[in-house]
Each structure stands twice: as structure tokens, then as C-alpha cells.
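Next up: a single chain in C-alpha cells, the form predicted on its own.
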Amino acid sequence: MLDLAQLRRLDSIACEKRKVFLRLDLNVPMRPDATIADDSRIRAALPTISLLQQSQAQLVVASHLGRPAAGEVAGYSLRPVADRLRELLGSRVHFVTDCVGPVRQKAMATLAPGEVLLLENTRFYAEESANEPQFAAALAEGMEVYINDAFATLHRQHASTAGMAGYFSHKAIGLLVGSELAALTPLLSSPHKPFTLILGGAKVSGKIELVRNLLSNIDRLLIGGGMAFTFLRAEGKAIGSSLVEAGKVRESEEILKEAARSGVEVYLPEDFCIRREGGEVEMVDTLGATDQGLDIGPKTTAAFVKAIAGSATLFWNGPLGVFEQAAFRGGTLAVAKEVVASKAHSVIGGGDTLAAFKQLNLLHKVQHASTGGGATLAFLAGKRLPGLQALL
């Protein structure tokens, strides 16, 4: 596991009047009309930007936006992000339609201390995802300090998140990455007990290693969402036509056995919310051959709520039903209300999980809402994070 003590932090590095390359996660959701649907990720970056502005650093900021195909530009430009950043900071934010080359160099030459230059979407370059050394060197050209505050990208070995850090002797994590590590590390080392892990979402894939790594630390494992049916299949239960990952049934069975050996209480759905052919929604205890479980039922919800109420630490990733449809978000919303009502130290992660708390206006009542998705899961699974390794 990474020794976090080896990481330098922003407040331990001299940035005064220096040229600072700041990698952020400004990958905000965009509407079809190219306006920003949610600026939370921009706001999360403001403390680090403001601190560097106070030190009169010349800031060159980079980020990706979405996953544009080769040569695809429309709808993926960071120009709207630059406009919103300018509004939030109340200071000058310049924008260039390039990441490397003479256009960027010219803009940097006129950049005043405390000003921000936002580069265009790094993923407009195939060299970014390929971590191409020449592209990484071009990104680093003319810069003196490298700061990575893009927690959600730390599991990516890309040029701007990992490759270019090797060209700097002065490099550190930003405030957001620091706060994420401070919130997540205790879940791996010293969680207050009982520790309850709540998992949902469509797939078991990507969460098996997380469960294995945390199993010795947790006391209760609550599983809902589509991934629950792979575990129910492993138990030999009827799952109707519900989503199942056939290739993960054996691993799910092994986890259930390991949990039993470790004394971990496992909660799986015991009733379900389904939609009949006529469109009506119904609660059932047993799934028929053509039934598809789309949410946890009231018995399961009550059991989950009781388990949460007696917890001291909670981590939750993934909705417990098809949250996009109003008829099947009841379980997720009920559990969310209990999480904030409990006295437990609560940490949540994943876009849909955060969306549930936002809908209820409860996000501010959670102790920590992780900005990562895959990065959070990878960190808690004990995986190597290239973006952090590059900063050692």
C-alpha cells in the first residue's frame, strides 16, 4: 500500500510567483446546449486555486471533459468551464484552444501573477490517454511546479495525471486530494466499529476487490441494486429475469463464504419492487421467471435501516435500485435518510449515490462525499494509483 507520508502537500511547497501547472478534475456534466448542468467539481477546485492565487503563482490549469472520440470536438470544449470559473473566482481566467505548442506559450508569456490560464480538453489528444512521453514533456515545458488536485483521475496513467510529474522536482497534492485521502484512509486502517459497507449499482465488476480488501475491517455488508442478483444467484435463490453477471457468480459465492468465516453479517434483498407487463408497480417476496427486480422492497429497506442505525462508520457506493426511474428509487432514498440521521461517520461515493443525496438536499449532512468514482473504489481496494505514485 502507498505510504501517504511520502506525499508532499501544497502547503509544504513554495509556489510564490512561480509557474504552476495545476491538474484539476473539471469533468462536469454538460447539457445538449453546451451549458454546465452541475458545477460541483468546479467549486471543489476553488480552494486550491484561490490558495495558489494568493501566492501570486502563474497558474496553468488542465483537465479532461468526457470521452471524446478521435477528432471529435463539438460538446467537449472546456470553454464553458473557463467562463464559469471566471464567474466563481471573480478574477481573470484566460482560455486557449490548445494544450501544448506556440498558442499556449504565447498566452503564458503574458500571464500575470495570480492569473489563471485554462487549457483545452486534454483528451482532444490521443497522446494523453496513451501517456506519451513527448506529450507529457510538452505539457511540462516552461513550468516550475506540478500540483495534482484531480482525485477522480488518480487511477489513470495518463500524461497529465502521471507522466508529466516525472519532469518536476517540485510536485505535490492539492487540497482536495488531501481531504479525500484524509477521509478514506481511516476506512482502511482504523474505522470506528461497527463498520457497515453499503454497495449497490448495476455490476459486481469493479467492487469484488473492494469487498475483499475491506472484509477484515467491516462488520456488516449490505448489498442492493443490480449487483445483488449475482450474489443471490450464488446463494441459489430465484432471481427471475433480473440482471446477473454469470462470470462473477463464483467470486460472489467465495466472498459470501469468506464473510461467514470472518463473522461479517451480509444483508441481501429479501423482497423486491417489480413492474408488471401492464406497467403497474408491485412488491413481491419471490421473483417469478419473468420478473425483474428493480428496487429493494420494504422488508429489505427496514433491515438495511436497522443495520445502519447501529453503525459507527458507513461507506456507501451505488444506488439500491434503478434510481433513474422515480418508481424505483424508494429504497435508495429511504436508506439515504437513515444514513444522515444516524450518528455514524458517513462517507459516500459514486455519481448516482451523490445524486440521491442531492435530490433529498442531504448532501451537506454527510461527513464526506467523495468526488472520485473509480479512483475511490481503486483506493479502497488497495490498488496502485498512478497519479499518486508519480508524486513520490
Ligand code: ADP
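Alongside the form predicted on its own that was just displayed, please also present the structure of the form predicted in complex with the ligand.
Lone chain follows.
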């Protein structure tokens, strides 16, 4: 495990009037007309930017946006992000179409203290994802301090997220990464008990390592969503035509055994919400051959709510039903209400989980909504995050 105490923090590093390279996660969802659909990630970056502006740093900001294919640029430019950043900061934000080289150096030369220079999408360079040392060196050129506040990309070993850090002796995490680590670390080391882990979403794969790593810390494991059916099959229950990962049944069975050995109480769905052929929605205790479970039913919801009520620590990843459809949102809504009302240390994570909370109008009420997605799951799975390793 990474010794987080070794990480330098933004406030422990001198940035006054220095040339600071700031890696952010400005990977915002874009509409087809190249306008920003949701600027939450830009807003989450503002405290770190403002702090660096106050110290009169000359600030070069970089981020990726989406996953452009080689040579593809339409719809992937960060220019609209520069415009939004200018509005939100109410200060000068310059934009250059090159991440490295003379164009950037020229813009840098005229950058006043406290001003921001946003670079174009780092993924317009194949060298970024390949973590090419020459590209990493070019990103670092002329810069004095490296700050990584891109929590959601800490699990990527890319040039701007990890490789370039090697060229700096002054480097630190930003405020967002600091608050994420403060919220997530207690889940790994001595969490307040009882600790309840709530899992849902489409697939078991991608979550197995997380469950395994947390199993010795948790007291209750609540499984809903599509992934529950792989566990139910492992228990020999009828799952009808529900989503299942046949290749993960064995591993799910192992997890259930391990949970039993560790004294973890496991809650699996005992009733389901399905849609009949005619379109009508129905609650059933047993799934027929053609029935597809699309949400947890009322008995399961009640059991989940009860388990959460007595918890001191909560982590939730994955919606408990197909929340995109109003008819299958009930389980997620009831459980989400309980989570936001709880006094427990509670954290939610995952792109769709946050989207579900947002749709239910509960996102602003949750104690900590992790911005990480894959990075959050990797951290809780106990994996080394290259973005943090590079700062040590």
C-alpha cells in the first residue's frame, strides 16, 4: 500500500510567482454541438486554480477530453472549457492549440503572474497515453512545479498524469485529490463500524477486486443491480432472463464463501421488479424463465434500508436497478434517501451512480461523491495509482 503520508500537499509547497504545471480532470461531457453538457468537473477544479492564482503562479493547465482516435479532433477540443473557465474564474484564461513546443513556450513567455494558460487536449498526442518519455519531458519543459489534481486519471500511467512528474523535484497533489484521499482512505484503514458496502450496476467484472480488498473491513455487503444475478446464480437461484456473467459465477461463489468466513452479512435480492410482455411493471418473489429483474423489489429495498440505517461507514457503487427508466428507479431512490439521511461516513462512486443521484436530485446532499470512477474503484481495490506513485 502507498504511504499517503509521504505525499506532498499543495499548501506545503512554494508556488509563489513560480511556473506551475497543473494537471486537472477537465474531461467534461460534451454535446454534439460542442457545448458543455455538465461543468461539474470544471467547478471541482476551481479551488486549486484559485489558490495558485492567489500565489501569483504562472499557471499552465492540462487535461484530456474523451478518447479521440488518432487524428480525430472534432468535438474533442478543450477550447469550450477555456471559455467556461474564464467565465467561472472571472480572470484571464489563455488557450493554446499545442501542448508542447514553441507555440506554448511563446504563450508562456507573456503569461502574467496569476494568469492561466490552458493547453489543448493532451490526448491529441499519441505519446500521452503511451507515456513517451520525450513527450513527458517536453510537457515539463520550462516548468518549476508539478501539481496533479486530476483524481479521476490517477490510475493512468500517462505522460501528463505520471511520466512528467519525474522531471520535477517540487511536486504535490492538489486540493481535490486531497479531499478524495481524505474521504476514501478511512474505508481502507480502520473504518468506523459497522461498515456497509452497497454494490449494484451492470457487471460483476471490474468490482471483484474491490469486494475482495474490502471484505476484511466490511460488516455488511448489499448487492443489487444487474450484478446481483451472477451471485444469485452462484447460490443456485432462478434468475430468469436477467443479466448474468456466466464466467464470473465461480468467483462470485468464492466471494460468498469468503464473506461467510469473515462474518460479513450478505444481502442479495429476495424480490424483483420486472416488465411483463404487455409493458406493465410487476413485483415478483420468483423469476420465471423469461422474466428479467430490472430493479430490486420492496422487500429487498426494506432490508437494504434497514442495514444502512445502523451503519457507521457506507460506500456505494452501482445503481440497484435500471435507473435510466423511471419504472426501475424505486430501489435506488429509497436507498439513496437513506444514505443521504445517514450520519455515517458515506461515500458514493462511479459515473452512473453519480448520474443516478443527480437525476434523483440527491447528489448535493451526499457526504462525499467521489469524482473518480475507475480511479476510485482502483484505489479501493488496493491498487497502486501511477499518478500518486509518481509524486513520491
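Model, not experiment: these values are computed from the prediction. Numbering follows the first chain given and starts at 1. By rigid core we mean the largest C-alpha set that fits within 1.5 Å across both forms.
Core-superposed comparison between these two forms: the Cα of residue 51 travels less than 2 Å. For residue 359, the displacement of the CA atom between these two forms, after superposition on the rigid core, amounts to 2.6 Å.
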